[in-house]
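Take a look at this single chain, the form predicted on its own, given in structure tokens.
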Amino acid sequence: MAKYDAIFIGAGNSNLTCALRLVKSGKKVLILEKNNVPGGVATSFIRGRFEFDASLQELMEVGTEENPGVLYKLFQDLKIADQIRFFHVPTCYHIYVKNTDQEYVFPFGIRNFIDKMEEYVPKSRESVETFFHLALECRNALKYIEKKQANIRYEVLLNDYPQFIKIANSSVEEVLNAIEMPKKAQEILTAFWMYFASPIHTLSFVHFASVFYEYIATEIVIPKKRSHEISLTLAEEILKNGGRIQYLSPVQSILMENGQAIGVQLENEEKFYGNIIVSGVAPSLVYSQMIPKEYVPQKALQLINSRILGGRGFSIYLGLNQNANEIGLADYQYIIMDSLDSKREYENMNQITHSNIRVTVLNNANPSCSPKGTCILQFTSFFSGDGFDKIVTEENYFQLKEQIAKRMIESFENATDILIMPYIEEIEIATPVTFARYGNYLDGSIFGYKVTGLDNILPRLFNEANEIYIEHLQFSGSYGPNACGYAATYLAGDQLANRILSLEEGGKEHE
């Protein structure tokens, strides 16, 4: 019976680049997917006129082909950059606070962001100049530590990152309170937070810093063809280059053999046989459904159990049969908030009733997107808690989500006084119990486990060796120690590539 050198749970972001590194380097791989397409929820469908993206709204670390950040050069090494085609997002973001008359816009570049804050905050310049400073040495410190991994050096650590030393167990809240920014100036600063699904005083500042320095320092992109482009051209590279890649094949089961995963089993018992299993599904099922108990450690039930489930999706998925600019959508992304207080909103966030969102307007980024005339939004909210799940039943699932969208769009038009409701064409709704389905995100947690107090993304990466608790058995995808997002699990799956690879070459890194 053939033997591969890995098997893939799922056709994931992370899944698919850790397995074309690997093809490359001449391993033998198999993708098992459920779905009859690859990418997870990196994907895009279409509902009449209109192609909707899964969950992609921006993808950072991009940067140009004569700029090129991190994702760019991983594309370029992987040979498919040239097979993508990008957009620019061209405004950062637009704040709208509910039933007040505060809103705030924000351009890209690190110093048009200061300026701007110093219009809407007097004298706060200098503590937003500190806050990028560090930022930006956070940022350089974990792209030392991912790099390096198991070859970490702390003197070099010490040496040129000291500030980051400081401050890698500090919260957002604690950081901002020690520069001395304006309350104001942090309120307007961290409504950044939504992205992470976690409030600022139990945020890692580290986390939130380097993301958000990304985040307004580069160039923001989207690609052409929605997430599903990239997701389709790592598929193809991987089958070009002698991957197997097996769709509707869901896995049951993990086989194991004196304590170690040795292969899987299909939902029809065909059996496949591997050195390395990675699972793009979460430890939590695997552990509990996937493998007989006998076999799964204390430590592990203990991790997963001290571990807190992060934001759970919801999106709201809109074509427009009226231009954009016609109805006063000049923005590309928009964020209402029902305060600016993160601790006050996440814990609303465990009701259904909150109306925190994000709206992305499509059109402002990719004209050509849909048909002329039109234009395409996406709102996305996060529950936190079981706030969802102890009210949906399955006689009310189909009346409840149309009532939460329902009131998410008023939400945006009270805040915006932009009218949609008469101009929509298409809808489709997305609820947690949509992403649970789909992508075997447990409970509808789309952000994987919450990164936040001492379970940051710092101790992650340090621990990660230690987390390896069955033999052969990894993790991937937003499950990592990398967390959520595309450019995460993009570069996650190739660090994971990585270690594979210099494990069979004895611990020496592989560049």
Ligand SMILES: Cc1cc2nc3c(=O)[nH]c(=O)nc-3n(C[C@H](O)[C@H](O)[C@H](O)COP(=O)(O)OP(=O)(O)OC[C@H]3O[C@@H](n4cnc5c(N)ncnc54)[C@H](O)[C@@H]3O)c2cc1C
Contents of the next structure:
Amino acid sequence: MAKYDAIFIGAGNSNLTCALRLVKSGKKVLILEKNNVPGGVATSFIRGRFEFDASLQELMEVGTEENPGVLYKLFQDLKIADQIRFFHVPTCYHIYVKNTDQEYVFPFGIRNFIDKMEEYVPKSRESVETFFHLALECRNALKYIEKKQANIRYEVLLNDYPQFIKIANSSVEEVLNAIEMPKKAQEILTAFWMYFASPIHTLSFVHFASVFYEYIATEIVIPKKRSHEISLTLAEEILKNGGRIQYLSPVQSILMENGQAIGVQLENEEKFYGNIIVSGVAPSLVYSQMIPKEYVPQKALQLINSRILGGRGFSIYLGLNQNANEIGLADYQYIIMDSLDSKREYENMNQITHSNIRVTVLNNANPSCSPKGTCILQFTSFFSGDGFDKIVTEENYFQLKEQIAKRMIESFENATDILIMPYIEEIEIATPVTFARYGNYLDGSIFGYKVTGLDNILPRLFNEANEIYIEHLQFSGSYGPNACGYAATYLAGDQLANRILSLEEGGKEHE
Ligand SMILES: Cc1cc2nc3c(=O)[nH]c(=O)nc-3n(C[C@H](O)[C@H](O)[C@H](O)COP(=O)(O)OP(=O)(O)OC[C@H]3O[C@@H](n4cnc5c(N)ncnc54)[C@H](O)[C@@H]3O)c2cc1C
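Complement to the form predicted on its own: the form predicted in complex with the named molecule:
Complete assembly follows, chain above in first position.
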């Protein structure tokens, strides 16, 4: 019976990256994926004459060839960077607050952002500058922690990142109040909270600030042929290097022996054995459905019961039979909010009536993404609790999702004064049910576990080794310590591979 060095459950971003690193180090790997294509939600689909990305609106940490970000360096190191063509996202975001005249347009670049905020909120400059200084320190401290993993030296943290140490445990709201940022500037700057599906009084400052810094300071990109281009490139490289990927192979259970994971069994009862099993499926699902009860340690159950699922995804994909500019869609990204109060909106987002949405116009970064005289729009939103689940039934599902989508599209039109409804040629709507079915996301929760309060990325990173409750079973992807996001999951996959390799070599650290 073939025995693999590593068996991966799922071909999402994180597992593909981890598997590629391992095959390049001579390991024998097998990826088992339930769908017929790689990438998980990093994929695309076609409706009529449009190709929609299922998820990606912005890719961070790529930078430029001259000034590469960590992700680009990783792709270079894996020898795939030159196979993917990136387009730079030209403009940052345009915020509209519904039923008010509040409208804010921000450019990329720290200096530009600070100047713009000063225009909107006079006397905000000093506090916004302080915010970015702190954000940079947090970003660098996190990079140090991620790189050193088990070998973190606390004196380095204390000496090199003293502000980080002081605020490591604080929420976004606590730090912005402490640096006396004017309320209005706080509200505008934190409209980005939607990306984390966590309101600012519980969202970790370190997490928010380091991602936001990256977003504003470095170039944001999208791949020319949608996120599927990256997924496919990774998958092809794995095959070229001798790895094996088996599609249409849903893993049903993890095989156990003497309390250790030794393999997996597919729904068709086929079995595979490996030295290490890497699950891209949520620990909540694995411990509750894929491992016999008697093997699940109490601590693992405590962990999954204490973690909260992130937002449940709702997306609308539109192909319009009009040129974006002709109908007034000049920006790449629009953020429409019912109000700028994140606590209130997070609660409201449990109702299906909310209309807090991010909308991207793909053509404004990738002009040739759809036929001449057309454009592609992607709406992304979420429900913060079980509001959708409580209302949806088998009978009302199609009507309900269309009703929610219609309200969101109308909200966009009302807020921006840009008419899009008459130009819709293709529409597809993804609900929490779609995400649950396609990616096996528990309750359709697309953000992994909520990163909130004391359960934020810092304790998760520090505690990672203690969260391995079953020998030879590791978790990857959005449910890992880096949380969700493209860059986060690719990088997490690489970190996991290095950890696996270093374990084999008796703990020697890989740079
Ligand atoms: C609508 C939407 C928009 C987003 N926009 C952005 C964005 O603009 N920028 C950004 O950085 N991030 C964005 N994200 C987040 C990002 O897409 C995810 O965090 C990332 O793709 C998750 O990668 P992963 O490694 O966790 O794998 P996943 O994508 O979760 O893949 C898991 C894989 O496992 C497979 N699988 C599940 N169960 C089994 C089983 N039993 N057997 C075999 N295979 C199984 C699934 O089919 C899937 O292929 C978005 C996500 C969504 C849903």
